[in-house]
Each structure stands twice: as C-alpha cells, then as structure tokens.
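Only one chain is included here, represented as structure tokens and corresponding to the form predicted alone.
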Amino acid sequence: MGNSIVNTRDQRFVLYEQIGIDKLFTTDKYSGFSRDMVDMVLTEAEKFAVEMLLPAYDIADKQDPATFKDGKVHAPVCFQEPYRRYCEAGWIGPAVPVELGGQGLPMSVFAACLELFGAANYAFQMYPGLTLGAASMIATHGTPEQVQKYALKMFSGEWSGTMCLTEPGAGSDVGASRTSARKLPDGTYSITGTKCFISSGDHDLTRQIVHPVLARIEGDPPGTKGISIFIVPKYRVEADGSLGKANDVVASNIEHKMGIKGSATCTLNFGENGACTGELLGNEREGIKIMFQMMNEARFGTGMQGLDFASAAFEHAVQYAKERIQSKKIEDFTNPAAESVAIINHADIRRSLLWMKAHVEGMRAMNYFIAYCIDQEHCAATEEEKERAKGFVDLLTPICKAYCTDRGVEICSLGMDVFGGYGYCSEYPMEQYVRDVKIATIYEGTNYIQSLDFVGRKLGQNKGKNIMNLFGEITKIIQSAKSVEALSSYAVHLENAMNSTIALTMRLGQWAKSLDYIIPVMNARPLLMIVGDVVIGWKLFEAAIIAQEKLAALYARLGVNEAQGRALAKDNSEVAFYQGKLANARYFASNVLPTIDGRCACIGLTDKTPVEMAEESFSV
C-alpha cells in the first residue's frame, strides 16, 4: 500500500476554484499572501505528514502507545522527534497574527495543512491541537501579562496545553462540574477537584502543561452561570518565566481506550494536598463563555477529524480497489476462460466507492467553507459582510462536527468492507481507522448535543437569518444549476430536499409555539443530518458546475466534442479529476438527496413511540 491520505488536487480545487482563496489575497490582512506561497505550504505539510507523523502512527496504537508508569504519564516514543520537528517548523500555530509568533496564514489555508496531519496521525496531532486551542483561547482573554507568561511559549510548543471541562459526574451537563475555586490572600486561586476523559492531561513531549480548567468559586450559584475558568500551570511559573515547584496537579492514571492510543487520555487530580494554584482567565462567572471559544474551534477540529480518517479510509480503499484480484466481470461469469480481474471493476465496489468519494469530497469543500468564512470574519470589508461570515460559521460548525463525525464512522466502516476480510486485521490500516473514528462522534459533546445546538439555537439565530442566507445560497447553485445540460434533472432533486428540509424547519416554529418540545428535541439529529446532506449537495454541485465549464475548455482544447471527451479520463488526469466533480453530483444527487423527502415526513408524523413506552419495555 502507498502513502497516498489525503487528495491534494482536491485540495487545492476547493481552495483556487471553488472557494476562490485568491480573494483573500487582495484584503490588507492577508496581502502578503500569495497561490504561490500556499502551494509551497501545502507541499511542506504533505511532506511532513508522510515522513514524520504516518511512519509513526501504526507504530503509537500497536507497539509504543501512551503509558502510565510509576505514576508518570509518557507518550509514545516514537511521537518524541516528530514533536520536536513540529514545533520547529512553527506548525502549531501558522494561522496565529505574527505578534503572537506565528505567520498569519488564512485559516482556510491551515485546515488544509490540519487534514494532511491529522489523517496521517491525528493521535498526535491532538497534542499541539490542543495546546493551540488554548493558548489561543489565554491570547484572547487573558491579561497581556498572561499572554507573555503562557500563550507565548504554548504558541512555540515549548509548551502544551489542554482543555479541563469532563468530571466523572459532570460530562454533557457542565453546571454539575463540583470542581472549586477559592480565592487566596494574593489574587490567586486555591484550585480543588478532579477532572476525566483530559486529552494531552499529561505527558513528557513537553516539561510544562497549562490547564484550563473550569471551577466553582466558593460561594458563586449552581450551574453553567456560576462557573469560572482558571489557567492552572503543572509547575508554578516564577517572575522570571522559569519554572518553579510541582502546582500540585497530579494524574492518576490514564484511559485504556479503543483507540488513539497515542493520546493520552488522563484522570487529572487538583489539589489533593492543597497546593494547588490557578489564576482566573477572564472575569468571575464568564468561564462557559470564555471556554466555548475553545469548544467551537474544538467542533470544528473535531468535524476535521472526521474528514481526515474518512480521506485516508477512502484513499487506501481506492488504491486497494484496483490492485486486489478477485473474480471475473459480471458479464464474464459464464466465461471459463475470463480472467479474474480488480475488484474496482465490480458494481458493487464502484457504488461503495462512489459513495465514499461524493461524501468526502463534499464535507472538504464544507469544511474549507467554514474556515473560509472564519478568514472573511477576520478581513470583511463592512460589518455586513462581517455578520454574514460569522453567521456561516455559527450555523455550520454542529453540522460539521456531527455530520462529518457520523459520515467518517461510516465511511471507514465502508473502506473496511471493501478491503474485505484483511480490512478487518491489523495487516491494513482500515480496522485503525475504525476505532479511532468513532471517539470524534462522542468527545467536544456529543453530536446528540450538537444537533440540540443546532436545533435548538442555530436555526433560530438571528432571527433565522442566518439558515435563510444558507439557503438562499443554494437556491443560487441550484438556478446555476439547471442550465447547464450535464447537471439540469439533477438539480431538481437538491432543490425538492431543499423544499422539504426549509417546510420542517418552518414547523420547528409551530412545535415551539404549541410547547410540544418532544418532536423537534427527539428528532433533532435526523435533522441535523438531513440538512448536512442538503448542504454536502450545494457543495457538490457547486464543484460540478465548476467542473463542467473546465472540461468544455479542456475538450475544446484537444479538438474533441463531449462524447469523445468522456473516453479521454484513463490518459488525462484533468478530464478524470472533472469527470469525478459531475459524478459526484449526480449520483448524490439520485441516491442521496431523494431520501430527505421521506425522512422529513417521517418526521413530520409526529410518532412519539420512544418517548411514550414504558422504560420496563426496552428490556424484560
């Protein structure tokens, strides 16, 4: 098997010809910016991702996970040279404004660099992720001293951070966290509590760890609304910047999971002798609103997560396709003589695959979308344009982590049914690939909890503006769509999804209204899912029309009509790559999107069955 993870052509399709990332390049914050530098940063990240961090990533599940012995946690050994290389490299944080160390670089630019790492070894890759979520997160709220004493050093990876929210009693339910906080004669805080399930809670890639932890303040009221957020070094840091004694923050052992087992997953305990310190971030009693920056960016790493297994599934599966000999042609079966041939030749594996590539192809041009509008955010000419943007992200990021969590799982399961039974041994890399996909479904909430956000706050924010611009945008790609020849029947399926997912939603507002909470609260993922697939559609077909125009010019090009373009794919790279956009739309469009007209009136029944029957009948 090769190396090959992630499709870089695609990559840069989704940046130069579907977004337009060049636009960026004419706004004064991203000026110094050019296609040129981006390509050379892509290529720099591919290289480092299959030299440094796949090599390492069999290796970190298998034969050098993350271990905890005499009451120290280590990381893989092997994750020690490619860390020390990241670091170097300045990949922590190249997104991050110069004056905080890092280069700047759109945030469109560096997802792409973030699925080239993570579908190499996302294991590690939650190391440095999470320290920049929180060092980001001290550089937004902190104080200037409390950036230059800890975001500084985190942003370089000298030092590592992590995000200390799970509780054994407090999970999805944050309010009940019982983890405390007492005020101290010199400003400080006394910090006292044990938190669960802390990726990167410990280890020895780095000799300094920065908690953010949130806590109760003695005193302050019950729930998310009297909860604070505290930065809590494992060693006190001096007034010189050097470190000090142990603060008091002890692991007491880490999780022994059914994947990423180069992630060390701790119980970390605070306080256990009373020494242990933290200085409030923020102000008192803001901790949720300060610390759902870091969850947001967080979603979306974890959507990325998604991407980035069902990328690397979908590739091997595709490379296996076509050099695993099994069986003759189907027309062929009677044929004694036929020979067998690669499986990528079977109806079955060509709808597998078909199915897997239309998917992944579709959350990438999503996922780069999201991160397009964080850049647009951060260069928008008028508020307008800055509110709009920023509506975008507030309405996408719980689909993008619900919706690609659920569709990775399924499309690793998928890449193991096309490898068959060596799929499911350890020879291959897709049984991997299954157990740690599935994790991403559950951490940073779960997507039940994203679909209630999604539900319950994101298609009502902004008065609905926000869902009402999406769709307005689709209405755009759908009208595009219908006149052009290749794409016309289809567009009427992806504008019939979108007809019957904009009237449930419509509904949403007659159950709120009634106070009949049950319907939308119990069907909340189906939806989440339902409009995830509506907007997979849009981007699908946004990238076929872009590709139906590429290939007119390159058939006009070559002197050759349509039909004779279409037998030019097996010696031209570029016909195959557009050939690949049309049939993604297509086959979305016939064996995806006709489904949402049912599951929405599925919906629309009102059944309440699950709600209605006796707990005692889920088991006798």
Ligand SMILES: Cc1cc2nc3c(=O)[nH]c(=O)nc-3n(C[C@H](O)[C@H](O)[C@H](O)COP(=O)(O)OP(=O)(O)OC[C@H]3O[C@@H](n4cnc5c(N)ncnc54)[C@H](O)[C@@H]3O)c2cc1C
Contents of the next structure:
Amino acid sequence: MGNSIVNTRDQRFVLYEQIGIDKLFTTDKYSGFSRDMVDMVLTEAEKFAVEMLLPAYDIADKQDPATFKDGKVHAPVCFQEPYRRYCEAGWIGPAVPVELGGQGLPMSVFAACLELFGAANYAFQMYPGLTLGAASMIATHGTPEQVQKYALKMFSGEWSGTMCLTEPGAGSDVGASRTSARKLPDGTYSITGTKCFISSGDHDLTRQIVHPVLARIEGDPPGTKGISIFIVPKYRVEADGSLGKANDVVASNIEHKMGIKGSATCTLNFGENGACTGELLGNEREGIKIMFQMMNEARFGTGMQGLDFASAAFEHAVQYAKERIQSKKIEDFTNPAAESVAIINHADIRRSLLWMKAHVEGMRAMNYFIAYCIDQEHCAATEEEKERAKGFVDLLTPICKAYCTDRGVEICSLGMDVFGGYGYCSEYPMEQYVRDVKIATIYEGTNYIQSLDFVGRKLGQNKGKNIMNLFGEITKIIQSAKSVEALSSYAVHLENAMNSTIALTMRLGQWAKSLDYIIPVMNARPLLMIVGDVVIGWKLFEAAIIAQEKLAALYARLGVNEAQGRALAKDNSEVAFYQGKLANARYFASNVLPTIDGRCACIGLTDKTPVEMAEESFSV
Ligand SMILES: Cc1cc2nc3c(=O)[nH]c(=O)nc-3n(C[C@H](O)[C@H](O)[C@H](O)COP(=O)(O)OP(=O)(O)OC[C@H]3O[C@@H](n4cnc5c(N)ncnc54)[C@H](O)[C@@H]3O)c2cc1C
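Form predicted together with this ligand, following the form predicted alone:
Then the entire complex follows, led off by the chain already shown.
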C-alpha cells in the first residue's frame, strides 16, 4: 500500500480472497509456489515499478522521447538503465516455462506485476512486452532450432521483438497485406514490403531485434488465408548464434504521436535492396492462425493498459481530492464564516471517485480472472475444466481489450476533471495519462474490430456454451447476493441487467439466422459494452459478498455491531477496505446496471438510420 499508481491491497484481495490462487499451489504445475513467494514477487515488482520505471515516465514524455536521428532510432536514454535492470532481474520471463529459461509463475500473478509496470511507465513496458509476446509465439510454433536461435535470447532480454502486421493499405483489414515472400534455394524466404506503425520496430535498447512479419508467398491466394508468417531478424544470425551482417530491414522514420512518446513507433522497409531474408514460422499460409497467439496475448496486454492508466489516474485523483481545498460544504453554503473544505467532501467529486473506483476494481478482478483462466488451461484436473477455462479466455479477451480501454479513457478524463485546471497542465500527470491511454482503444485491432469479433465469433463460439457458462457463473453470484441482507435489494439490478442481456443475445441469433446482419454489425460496440458492464457487475458483487463476510468477522472480533462498525472505517484500514467493496457493488448496481435495460431496448428498436441515410447528409 501507499504507492501513487496501484492499490496493492486490492491486488492481493483479488488474487487471494476473490480468485483464491492458493488453489493453484496444490496442482503439479504450480506446486513450487506459495503465498509467501507470490507476496515477495509482488513486493519486488512494486519496488521496481516505483523506483526504476516511474521516475522515467514523465521524462520520456517531455524531455527524452524516442527519436529518429541520422537514420537511426533511439529509445529514450532514460530507458537504458531500467531496461538493463529489468532484464537482469528476469522480469521478461517470470511466467515463461522453466525449460525456456523462465520461472513458471502463474499468469494471474504476472498480470498483477504487469499492472504495476504498466501503471508506472507503459511506454517502457511496450519494449519487453512485445518481446515476450514474439518470443512466446516462436516458442510455441517454431522448430527446436528456431526456439534455440531466437526465443531463448528474447526471453532473457538480450534480443527484443516486435509484431509486424500493419501496412499503409492494410490496417484493420490485415488480409489486404502486400508484403511478399519468395522462397530461396536454401529454404529461407526473400521478404519485400513496408510495415508501418511498428512499436519498438527499431531502437537501441538491444542490438538485435526479431520481427515476426506477415507476408504473402508469391502465388498464394488473396485475403487472410494466403498469409504466412516469417521470422525476420534485424541482423542475420551466424551458425554459432552471433550476429552477422544487417538484414536489409530499415527504419525510415518514427511517428510523432499524441502519447506514449517513449515508445518508438516505426515505419520499416523490408528488402529495399533485395537482401532481406526470413525464416518461415510454422507452415505456409498459417500466418494469421499463428499470429493470433501473439495478438490474443497483446489484446489482453492492451486491456491491461486500460486498467493500468485507470488505476494510476484514480489513485492520483483520490489523493488530490483529499488535499485540494476548495468551496464550502453544501450545508454551509450560506454561512460566510464557514471554512472551505477538501474537495473530497463534495458530492459530485465523491460520485466521480466512486464511479472510477468501482470500474477500476471491477476491471482488475475481471482481468486477473482471465489470467487465472489461462493458468487453469494449463493445470486444471480435467479436460472439461480446461476447456471451460479456455472458453472464458476466448470470450472475455475482446471484452478485456475494448471495455477496459474505453473505460480507461473515460476514467483518465474524469480524473482530470477532479484535478480541475491543474489536471490540464503538464506539471501534474493527468494530462499525460489522458494522452497515453487513448491509443489503447485503437491499436491491437480497434475497439470496433474487437466488438465485431465478440459479436460475430465469440458469442456463438462452442455452440454458445461459453457465454452460457458465463451467465451460469453470474447467476450463482446473484443467488448468493440475494441471501446477503446488505446486498439483496441491489442484486435485483444485476439480475435484471443479465436477463435483458440474455434476451438481446437471443435476438442476435435470430437476426443472424434471418441474415439481417446490419443490427448486430452496427451495434457491436454498444453490445460489447453492455456485456462488459454485466461482467463488471458480477465481479463487484462477488467481491462484495466476500467483503460482507470479512466485515462480519472483523466486527465480531472488535466487539461492535454493524452500525458501530461503519464508524470504524476512519481508523481501521481493513474495515475501510471492505466497506469500499460494498460501496462498489451498491453504487454500480444503482447507477450503471439499470441503464442496461434501456441500452438493450435501444438496440431492440432496430433503428437503421445511420446506414440508411445518404452519405451526403452527414455533412454538406
Ligand atoms: C502508436 C501505435 C502503435 C502501433 N503498433 C503496432 C504494432 O506494433 N504492430 C502493428 O502491426 N501495428 C501497430 N499499430 C497499428 C494499429 O494496429 C492500427 O492503426 C489499427 O489496427 C487500425 O488500423 P488503421 O490505422 O489502418 O485504421 P483503419 O483500419 O483505416 O480504421 C479506421 C477506422 O475504420 C474502422 N473500420 C475499419 N474497418 C471497418 C469495418 N469493416 N467495419 C467498421 N469499421 C471499420 C476502424 O474501426 C477505425 O475506426 C500501431 C498503431 C499506433 C498508432
């Protein structure tokens, strides 16, 4: 507790009390871990985030961003030392299997570390984050030689990695890619084309950079089906593993961006001189399927970016609201002798802060739950449980990406409002948060593309079993909450919201059957947000039920009744923490969940005005 970016008490609540990750330690895969070890890892991650990453956050934005000078890309100088220390401490690979040089840590624990790193300095975190994603993809789909040659050096941080999908004419439509590959007599491929917006595409934190590149082998069919994936290193690798000559991968520029200025976003030209070679990863024409492993991990990582910034903005806003003195209390407004108070005393500030808090803690619980399901995919006792866990990961990944980033933007903006005019000024971090978080709704597949994936693929995946499993879990929590006096009247709102959502998803099926796609296609984004709100509501109620039990035990230990217990929050941080959990559920149930009925009704009206109006009528 006590840092300005992440509530580490809540991190531990989610991991230990809400998810119960101790269950993992009884499985063969994670039997080497214990709560003490996890605590140690989290403490070290917090220390690293606060001491090494946070100080460089503002500097890399204002004085020392990534630059392109004399044909070379430079990462912020202030990232050099943290990057070296990050790799030395083994932070790229805690969740990587031991046989690949990692520590085999549960993903749920690593997610908590990532939240700390991302909240401290997301632009920095992108360099090792992409490296981990690219290395994991090579480790899964590469030959043993490729794993040895590339992935191990990437997991250690000696070499870094990227993901190269986007081209000037192929953004959301990855299948429009024009980068081409021609097979050479030695079995490698000559790569030619231009990729744009490539994060960490070039920099000087590592000498070697390994690019997974999507390209079409000459003669292969158009669209995504004809795309293959290649490992294209910046420098060729000699037989002994040392670096050889440059591989004709040239960064021609970097983007000048609104935020994450420490992250070098590059245009990369492959094979301008006909001398760029790559190795096929996996089989020909399986590029998209393989890249999806990295894309799904990156989508989770981007959803975490939404949470990271939301968390940091919220923590700063609470702190500021306690310190900033402005205006009298409403009840003293006509009293000229009354003193002004800290703004946390004003109802609108409290409403804003609780809206932020409920969303931040709900998103944290959802994201760590997804990470826990990833752990379950590896260690659950039965195939059925593994499949169920995978179903949750598949279903919730687009929600994590799109919901957390849309809400992340709103939370940072609201955090700026709490700061008033100072929030708009660069001496406070809010304006940087607002700028840095926005990209998360756009890259890794825009939030619309996530929503289309959710509505078009994920809702019906596994014959609808995944979404029904989710509603089944939510129903259990509704039933439990109904039997808790402090929550019963609020649980009805979660029940109503879920029922409206189920009815809407049923209608989607009917629209799809009658080939009337336009309503779901046009409303995919509001629909994803509706399901996201229900999921957040579920997690907040789950937490509140636990909190109520803990509070009852605390009050009993302190020898007070519930009414007396409420007054203890001022002096007892545990009482305050658990009361905050009840407040989350009550607030969210009363102020967010009831809107779902109306939002579902809007979609149900099947209004097609946006697609039916003339293009010219948008603006004349
Ligand atoms: C800072 C930054 C870092 C990035 N890092 C990487 C990286 O490391 N690797 C990489 O490969 N790419 C990267 N990207 C690229 C990013 O993933 C793309 O910008 C993104 O996928 C969108 O593509 P686009 O910009 O071409 O937009 P477009 O595809 O042109 O989309 C424009 C708008 O149209 C909408 N749209 C598109 N198609 C449809 C449709 N069928 N129906 C409805 N709406 C549609 C989109 O949702 C969007 O709102 C990065 C981008 C930025 C800005």
